[in-house]
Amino acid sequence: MTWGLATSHVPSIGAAMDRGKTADPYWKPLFDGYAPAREWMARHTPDVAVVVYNDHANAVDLSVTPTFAIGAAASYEVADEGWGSRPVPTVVGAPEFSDHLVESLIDSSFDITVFQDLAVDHGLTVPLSVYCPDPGESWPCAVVPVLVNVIQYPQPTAARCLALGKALGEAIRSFPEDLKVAVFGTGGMSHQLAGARAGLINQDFDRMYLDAIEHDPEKLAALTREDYIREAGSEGIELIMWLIMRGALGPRIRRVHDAYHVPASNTAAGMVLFENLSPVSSERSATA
């Protein structure tokens, strides 16, 4: 595993890129903040990106809501979210790698739902655009979608997400082929879209999170659903998906870059990029 990226997946960020508005005064500070991370990631292209995200009732409705799911398809069409699909490439999958992750995670006592047919919405495509703003005809790497329920109560706990991340990291490291893998944790930061607190942004909580995701993820894993919603808003609970990325990386990481901008639409937009310095598994080390 080479690196991990935590990033907001605000749909208007994708729209700003698609419509050529990234240099507009409203958007320029956000995209300027991405630039150092993008330059670094462009020099460290993975073979596969594991993108942890939530669907926004585009491919998965509330009639069936898996807690954790993995896409195992050869490709994923870009969802039409009501105003046409984003003008970005179809997402190419890594079915053999997905199957390995599913088997390993189930053997680690995580009951994973498997999607063989899945359209991916802004929750996945916007983070890919944060990584690679100009993909051309195809994204630079294959993708494994990992879906998390952050919409329908009861959502998984933050502690369970961190544990899933650790199991995911072990699964990635046990794959027999030597792949360069990046893990994305997406969503957040603080925001609430409806109700009496609509428009909520909590910069103090967000900045604490940006620090603790590196230095003390266990502190974030100890927060309850109610803590997340109280401090970060009803949609801010998406931040639990960052813990899956963090757990996968292991204890030794280096912060490459971070950025924080308020507002992106009505959301606090954050991003942090880590280089993974944790060793490969002992089994692989012994055979290297």
The other form holds:
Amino acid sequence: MTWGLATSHVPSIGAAMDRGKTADPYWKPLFDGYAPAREWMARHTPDVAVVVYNDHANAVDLSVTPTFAIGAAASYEVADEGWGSRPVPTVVGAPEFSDHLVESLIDSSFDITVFQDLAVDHGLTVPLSVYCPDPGESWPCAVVPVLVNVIQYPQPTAARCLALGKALGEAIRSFPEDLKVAVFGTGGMSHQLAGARAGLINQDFDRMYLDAIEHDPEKLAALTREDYIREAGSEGIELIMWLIMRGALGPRIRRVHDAYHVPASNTAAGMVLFENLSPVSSERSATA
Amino acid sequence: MSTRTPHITGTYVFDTADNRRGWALNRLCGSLKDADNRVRFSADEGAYCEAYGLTAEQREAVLGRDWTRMLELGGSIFYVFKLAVLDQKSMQYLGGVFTGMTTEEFAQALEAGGRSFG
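For comparison with the form predicted alone, please write out the form predicted in complex with the partner chain.
In what comes next, the whole complex appears, and the chain from above leads the way.
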């Protein structure tokens, strides 16, 4: 595992890129904040990105709500979310790697739902664009989508997400082929779309989270759903997906870069990039 | 509604009971991700509501674009938003509606650092 990226996936961040508005005064500070992380990631291209995200009423409807799911397809179409598909490349999968993750995670008692037919929405494509703004004809790496239910209560607990991340890390490290893998945790930060609290921004909580995701993820895993909803907004509970990324990284990490900006449409936007410093060989032997 | 679902003033926590309550409404709104359905809905909104089995209250809220009422009747913001998109309304427009502000006032509140509570 080479690195882990946590980032917001607000659709308007993708729209700003698609419409060439990244230099507008409204958007420039946000994209300037991404620049150092993007430069570093461009020099550390993974073979596969495992992107932890949630669907937004596009590929998954309310008839079935999988708590945790993994895409195992060879490719994933970009969803039409009601305003047409984003003009970005089709997402190429890594089906054998997906199969391995599913098997390994189910063996670790995480009961994963498997998608063979999955259109991916802004929850997945905006983080890919945060990583790689100009992919050209194809994204620089294959992708394994990991979906988490954050839309319908009860969501998985934050503690369960951190535990899933640890199991995901072991699953990634036990793949027999030598692949370079990055893990994305996406969604949040301050994120309150509906009701009288719409537009809630809690910078103190967001900045605490940006710090603790590196130094004390257990503290974030101990927060309840109600804590997340009260402090970060009803959609701010998406932050539990950052913990899956964090759990997947090894014990030794280095913060490469972080950024925080208000506003991105109705929300705050945060990102933090970690390099994984844990030696691959010793982890392999430790988990063998 | 489940007694265990957190209740926090000023927001909606969409749970499995809301899913049943808002089933027809959310299915209708979700269907609007497909271009053909957007055309059919716009041609005859009332008939479209009929076809999706909306309750009288849900139908009234949809036809009247009563966004807050839709949420109170079991709508999920991610579904209801698809109807707003069909109307070419932004999430910032909805934010204004929910908080009694114009879109411009809501956007200004966010640019000034956002709204805080407690």
